[in-house]
Amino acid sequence: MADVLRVLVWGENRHEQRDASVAELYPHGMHTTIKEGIEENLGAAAEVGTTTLDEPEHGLTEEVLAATDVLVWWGHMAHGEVSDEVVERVQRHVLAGLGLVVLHSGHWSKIFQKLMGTSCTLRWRNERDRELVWTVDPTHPIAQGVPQPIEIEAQEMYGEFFDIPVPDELVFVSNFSGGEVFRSGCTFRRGHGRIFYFSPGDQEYPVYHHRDVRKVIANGVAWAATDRPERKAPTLERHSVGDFGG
């Protein structure tokens, strides 16, 4: 891993382009005011760039790809634009050591489809219902520095049952206005890759302005670095008794 973490936040950068409202609470895109987010908690420790969907190869080229330690993924109206030849290819540095964070309506993306192997659906209603984030692991790393709960006063509500596997750990659950309950936080890891998934974040609403979520994202994304020396997939290799070499 590198000395300084290279992150790159993925936007598809609709919403920004066609509604006022939208526009008005994220003139340069929710990806910059993710990005700033992330700046403003991990400082000079990351150097954060942009990309979206109607870049070149949505911004995500191999070469991209091999330069950066963790994904940003916010996407909600046009996941069916994203390229299957794109998503193979970030799975593939997932499952190798690449860490991603998943946000929001992210859950319906190809990626995170892909990567946990279910419809990844849910309940939801956008009635500016307030939620509640309440940390169930004060120990986990992404947990550490926000308020027990969060409180964001605006919110898309999303609600079980969330078709996801299991998580591996986690770190928040919400409540909201109706009494819905949802699994908001969540870490996985597929292969050599750390997921994180979280829920906050609808376009309407000026969440990601939040301190506290942004300060979950930042850890969410020094969280989802890997550890390793290096980016390598797991491969099926034969193995012989006695074998023990490097």
Second form
Protein chains: 4
Amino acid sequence: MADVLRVLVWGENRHEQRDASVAELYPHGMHTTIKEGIEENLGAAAEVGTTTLDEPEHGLTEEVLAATDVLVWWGHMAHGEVSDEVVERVQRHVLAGLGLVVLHSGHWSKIFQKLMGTSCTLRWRNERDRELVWTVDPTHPIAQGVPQPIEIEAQEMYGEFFDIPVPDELVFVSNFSGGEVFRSGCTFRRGHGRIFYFSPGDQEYPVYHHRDVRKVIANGVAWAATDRPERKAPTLERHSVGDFGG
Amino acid sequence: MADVLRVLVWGENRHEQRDASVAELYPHGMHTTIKEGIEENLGAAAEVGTTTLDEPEHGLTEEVLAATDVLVWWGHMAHGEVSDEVVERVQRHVLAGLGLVVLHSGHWSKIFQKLMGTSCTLRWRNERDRELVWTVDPTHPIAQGVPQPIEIEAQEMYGEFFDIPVPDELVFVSNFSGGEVFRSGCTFRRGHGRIFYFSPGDQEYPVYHHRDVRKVIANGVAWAATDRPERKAPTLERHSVGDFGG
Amino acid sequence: MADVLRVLVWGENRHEQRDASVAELYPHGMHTTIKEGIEENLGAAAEVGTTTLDEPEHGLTEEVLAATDVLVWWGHMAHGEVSDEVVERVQRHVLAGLGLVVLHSGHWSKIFQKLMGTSCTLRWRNERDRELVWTVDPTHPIAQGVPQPIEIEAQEMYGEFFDIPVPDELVFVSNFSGGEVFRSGCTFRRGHGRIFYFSPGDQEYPVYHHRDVRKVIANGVAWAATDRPERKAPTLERHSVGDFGG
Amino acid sequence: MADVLRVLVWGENRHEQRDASVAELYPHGMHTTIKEGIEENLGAAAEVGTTTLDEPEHGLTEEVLAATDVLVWWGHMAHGEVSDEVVERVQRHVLAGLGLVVLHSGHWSKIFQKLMGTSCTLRWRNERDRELVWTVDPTHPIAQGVPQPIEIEAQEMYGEFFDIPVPDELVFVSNFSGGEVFRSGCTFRRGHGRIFYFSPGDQEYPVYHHRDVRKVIANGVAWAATDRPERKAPTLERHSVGDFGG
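Please give the other form, namely the form predicted in complex with a further copy of the same chain, since only the form predicted alone has been shown so far.
Below is the entire complex, every chain and molecule, led by the chain shown above.
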């Protein structure tokens, strides 16, 4: 890990071009707003770039990934357009130590499904629910500096059952005014990589302008960065008797 | 474990004698209603007895505990009257394999605090919230046979942060109409014993007459019974080189 | 789940045909020995069949999987020959509630990798280590009825780091005489399915004739069977306000 | 948390005074050697003090604990002499955010038992086993900078079953040359506090002079320090409807 955290925000960037209401909320693209929220919180400790689906190789070449400490992922309507080759490349980098922060509808992205091994389906309703995000692990670094609960005035509802493996750590649980609950902040280890999933955020609501949501995403980015000195995946390793000094 | 599951429901039995409203909801004591709910679901597979705080040694002698597979605990206003000696005895039996199901306000009982090592405090409000109990672990035997979600028309609210250790398994999460969430169904292993905490249930609401709540408590009782052949706690054990045949 | 547990043992069945030493240890195929071990322990409670790689569709058609409660998987030298289509089919059934028990070198099978999301690599050495299998979760049903530790005179060594997600439950940890440790018995939930990985067992050692190993596999099969009434995967579910009665 | 981490190493300091062999290994007390190992690794980032059982209130007054970020605990032969009042005070501080690192025979200290809720018993043998400490969570900050495995030439054996609650994170597992395994590095959250248990270390072996053991203890100290701004335990909290803005 470099001294300055190298963060890359990947945005699908389709709704912004197609839907006037989304373009109004996020005039420079959702990825840009997400990037600004990370910068606002991490300051000089991070260098944050962005890239999008329509770049060659979706902007995720070997070189780019090798020079990235934490990748942030937002996608929704075009999951199917992400090439399998790029997904496998990102998975390989995560297993080797790349941090990954998956946001909201990214739950159904190929890369998240591939790392989870499950369908990653959930219950949903887009009717302006109020979401309250409660901290259930107050010792976790991702939960520092946010109120109990975080209040989000209007949001798409995501509810249980959320078909993910049992998270390594459950940090946040959300209440929706329509009556649902959701495990909205979850961590997972895969190989040498750390993954944080955080559900608040949607193209139709100004959630990525919300101070506390931005704080959590920045906390998640800082947490997902590996402490390991090198980017290297676990491998099958042949071992001989007598390898230990004892 | 005997062929027939030997279950003992421990009730504090104070509100029932003091508060007319509680006596009306639970004319034979809350422990009796809880017992009937277990019998309704487990039938001939279980023999269910009851005992209360005011019995000598609170009805929890060595002999009684040794002849019990699963103990169900309900207490609220008189946690402080439970003797430390009995609490230590129950803990010893749990570590040796006694199953324990702790209900609602039992979160603040001496025995639960002792087994958890934390304060077991929480957020609460008694204003007739609607509680919806969502299953987040659909593979768990405790979650079988209940709707998604369980609806409880009126309940005391219990909310996060609930100061417990991270549960071994999180089975249920509740939504309250006032906006809170709660990890309402949790399992823990301690020594050779299994513990299930389930929060729905209160002296001021008819929750122990609710079909689905009764089903969950019965499922929890069946799950908490040990598979081990003998009641014996883990112990410090001195070991010698050469104990293995190899 | 049917009254009688419907178990299917899938064997790669290549070493048995190619290597005389393996054929001597397992004259009717490893899958047959594994099947007999399950029958020995579960008796009339289970109906156990077998199938192999060389059957059409590897013996794992929709119809066969739909009529199976728990699938046991042994493969080693021909993981690459298992068709992706069959692997996706098995994954779909596991997420819908099919139990899966993965044995030994099955750690590197496509189906296990797909459900884990990681490389599933490990450290190994085939030099007749003594393996001692220690129970670290004595309350778990899979650990019932076996000695502490299980002694296996000669085995291939599997060692850490084992690149799997953190198991939901860690039941067994092994010691190898060469100095390694291994998380040898692990459970995972994926969707509506339960998965048990158990590492003892190899084509070059008579491990599947070992009484305690057979007991653990049978325990694992019984545990992996779902309690749910129907085979159905979690799905994206659109939900409307007002769906609850309250 | 202050800018500089305030660490306090608590040593029982009895063997050092009674046993010449221990005094030779640890001429200024084991607590001093442990302190030096932390300083060696954390440098100016930490101020490390020591105190011992024979100080008034065992050196653990309200004032001292309030001015400590992380407490390191080593005890063995005199667990029973630690006053219950001090133990309750330390527990209260841990639940409020004090970090706690428990070493080796501290597994049987009153404070560890109280926070775990179990007997904390284990299997043991003092016959100069070689211990190899394997990392099973390579993404964990406590595991950074140490070889795979750590080799300890001679050690007391600690083996399973170790009667603790399932750890929140399992970082290290040890192999002993006599054939045992042990979950030797475990983390737990309790209230607002973080706890790390690490088993290598004994009064009869020079383990606290071992470079890698010192590194792990220092990593554990850095990890156990809370990120929370204030020292405050979770409490029962009455809540009113309408507390949220929505």
